[in-house]
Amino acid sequence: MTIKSLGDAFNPDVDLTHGAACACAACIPAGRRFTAAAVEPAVPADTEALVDRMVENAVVRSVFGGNEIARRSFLKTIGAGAFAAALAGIIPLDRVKAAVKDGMGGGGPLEKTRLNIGFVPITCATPIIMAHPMGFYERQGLDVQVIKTAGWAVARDKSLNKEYDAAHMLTPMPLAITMGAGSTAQPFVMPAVENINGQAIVLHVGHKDKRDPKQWKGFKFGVPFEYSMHNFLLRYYVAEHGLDPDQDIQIRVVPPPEMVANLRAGNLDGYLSPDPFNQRAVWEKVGFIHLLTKEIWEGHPCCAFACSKAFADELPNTYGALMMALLEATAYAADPANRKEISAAIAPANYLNQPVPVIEQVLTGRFADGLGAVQDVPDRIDFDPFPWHSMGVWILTQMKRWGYVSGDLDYRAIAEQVYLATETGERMKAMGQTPPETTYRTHTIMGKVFDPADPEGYLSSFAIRRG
């Protein structure tokens, strides 16, 4: 078997990291990425020619392991010709490329291969942004333009629009776009979450004898968006230290990246906030960490990976590639001896824009909490794509219990219609993985057990609440 032509992967006067001097099939124009006026020019007409430099380029760079410099080494010491003859007699790259060709995700050809995927720069994207630098979506044959986004309003605005054909958002939300609060209601879809744990309250330094949340009447608290984890898990946590979060305290919704900027203009006391911006408040000196929120549910949810259900309907084959990419790459940043790795993918401009020690500190779990010690917690974020039912009627309960959803609920027929943990469970057996058995179980939060079966049980129980 020959190899019919050599690309960029044999190259070795050619960088395929990604870098200024990229040409790999993500990256073209050499130099450049995709940009609205510059997509049409930059890829070649033959769509084909395209689909086999992503093959090679993808086989290469996984033979040696990402090394760019050692490749570059080796393929000018034994000449690019050698090494694809080797090559070729170890790995069927034609019969590679045509599978390829007719479609990894449905077992068709992918219906569009161009997407728009929207992220807000927080590491807890971290399975969206690193399979871009990382090759996942590549893998899969599909071209995916990670656009990075101010807050969520706007990530949801654009996926309604139909801008972003899918898009980084907050667990509550696709909930609360399917049902029309807070937006115009369309079905959406969440088949995967992308990470569980992962936030933490802030306080500013100068609060650091306000550890005792009967302290914080009057407090201004930031959370990133309404239909957030960050919103209910604050609710909740206040409400039990016999707090009413909307009379006692103020919470504004603050986009992420300005979370810092407000804590030390003193536009606010604290925040509930995705990482990097817990840990970048120590870094900078202006506040500390008062608990993660772990802490408070251990495992619980925060982001997911979510879509209209007429992308995933209509572009199944598509749909599915962008699964298997996503669900490859969580598992990939699920194990910890990655992190660091991971950390420095994601920590460019285009990407989180910040320093890498920050990202580490985070990922990996050992972090100095503003408060003059070290903490070693390695599981301060992880990544489990598995929607839980269970987790998404707990949401619902907190929706209503604070007033931003009324009248009667069919809890566990809205979280079976839009959090697609079946679906995500045989996709997950399909790559080897081991999915829970079941949709539902129990949830502790603060020491109380949720139980799915009985919502409205559950909501009566809690003394402050709106509904």
Given for the second form:
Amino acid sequence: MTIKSLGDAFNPDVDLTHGAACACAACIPAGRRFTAAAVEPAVPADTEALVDRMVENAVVRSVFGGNEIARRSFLKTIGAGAFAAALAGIIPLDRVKAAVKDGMGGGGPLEKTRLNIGFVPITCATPIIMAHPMGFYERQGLDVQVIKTAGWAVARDKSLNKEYDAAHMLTPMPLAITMGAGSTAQPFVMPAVENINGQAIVLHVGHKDKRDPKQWKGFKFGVPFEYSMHNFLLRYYVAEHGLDPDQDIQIRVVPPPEMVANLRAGNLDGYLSPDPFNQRAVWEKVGFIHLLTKEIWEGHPCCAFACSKAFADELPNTYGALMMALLEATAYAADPANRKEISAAIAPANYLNQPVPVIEQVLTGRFADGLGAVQDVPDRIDFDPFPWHSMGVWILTQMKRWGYVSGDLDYRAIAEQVYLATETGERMKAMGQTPPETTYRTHTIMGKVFDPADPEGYLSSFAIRRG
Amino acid sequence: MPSLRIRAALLSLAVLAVILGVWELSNPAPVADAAQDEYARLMGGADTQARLPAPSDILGRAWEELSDPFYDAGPNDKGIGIQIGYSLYRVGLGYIAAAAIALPLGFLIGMSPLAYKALDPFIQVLRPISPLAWMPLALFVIKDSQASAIFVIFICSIWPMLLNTAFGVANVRKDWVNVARTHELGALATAFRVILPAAAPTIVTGMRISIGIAWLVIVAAEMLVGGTGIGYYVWNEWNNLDLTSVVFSILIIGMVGMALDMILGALARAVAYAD
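Please give the other form, namely the form predicted together with the partner chain, since only the form predicted on its own has been shown so far.
Below: every chain and molecule of the assembly, starting with the one above.
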């Protein structure tokens, strides 16, 4: 790509107008070039340098009133260095550049600044929530209301109704909504994963002697939603231990706050749920943490940030600014040094409405497990926004494995339509982060390797499955 | 000897004091061990022993909440006064819409034995449907959670009003209608000057049943859709497993319900007549 008008404004040998008779390198096709003098790349390679160049160009041009001849002869007379120094005395060019970059968000004026973003009050929503009290939305010029939602079904319906501009969802939800599984079909996109890891299997304190899943026949388990990693990971875990999740145990959909109460009442034997309700069960002395889901799949996706495709398409700048705020918040949350500060910020009644020590144990990973030990697992919950396409394919294999969808699936096409890995990677790069170079990779789940290139083969390798 | 009324009030208070006293004393707050190691602290120490909150805890919470009922700390954290206001607003809208349809329709059904018999099966099938069963359908069709909550109030408070109005109108003493006929009153005049006053007590009884149901339902509806309202308040405190707040809000819900019933009760006395 060449943007001819973005030549170096301080170079007297470059013509910024590039008229018909222009002899600069950018205007002459490579084959007909007879001089190598003054050859420079017309456009800087990275975004930062490009913005710098744009600002210089605009300032220098305006100084000469757009008169190219005046600019070039003036620069030749006094020299580019002297002019740049003199200009810097009048205009703080660096600060102008910084200001332009700050305001860049989605690359233009925001179409809409007041947004409603729904969240379910669990620690997985940390970046979405903390961006409000800690000012990440505000810095992008957004006035966001983060609205507490009673459950996933309501989050889905309010998103479909457009009451929410964007929402905290479970990673399988945008796939299911797009395919019309469990709802009317509407194209949704998932530009970022909220958190990785961050769930656990909790058992009732009375089951301390039943740590082997083979002893779980007849147990009643809770999961928060059918289209959830919780459901798929619990099914995967018990199936690997030879139990059929539909025959040998009962899996019930129970909203997270009710899980602790049901566990206390003996109505559930255990659950695989999001935090803080695992830690809360320990805190309430009714349950213990059997295992963290990171032990099933290290780095598994959990919750997601999702919005309708229409929102992303119709309001690109707003969407871009929102993504910027969330990616920054996610990066901030990923640093263990910030976790205590974040715990205090998201605990109040307006957000999670939980005791700070409970949140802190979840986010810092130094926690009482309910079995008498204090464990230290810094990545018990972690934050990595990159929405691997391979993760989407894995979720689809499990949806098919347990009969939530049937027929032939174009795994890759669906994953790529919903999980915006490439786009998110570019945004991360622009922010100075280092996303992975590819969007597919193998994942190891309980020692078994998942190759996203062969989802059907993977699916047929399981002894226990529906489809 | 004081009057029966005063003695009854004194007895009520004595019973209340005994119940609360037993409740308070049988439920002592756990005492934390002086020295706690890290594990004990991370387990929450003695603070989280599962126990029903004592009356003094609830009074303390009530004082906290009621001393600043209209604070607004963001979309998910508002004072109890604002929450009740939202709930009353939704109940009011749904209830008025139901009354606006049920009363005239009930009147017509009551006047016509044919319509009464023809529509009765529909009413009998729709009436026992749990209001929350309507919620998913409402969310899907109306596509707005606020309007859905109001619709659920509407659909559950319409039946008692409709049935009672129809019943009241159909059972106006035939003598009175005949007297009106001998005085050569027109249909409209008969309806407003004879039938309406005669059926009014039954109609208001229906309205009184409806407001009770509406107030029952709004709590459940708001727990489901969230956002604002006393139902959301209960859900949010439940989310925090904070039983003290839950018990406090239960008491508040009861008192508001009683107040609503008293208003309709006063209306019932106003339209009552002696044969």
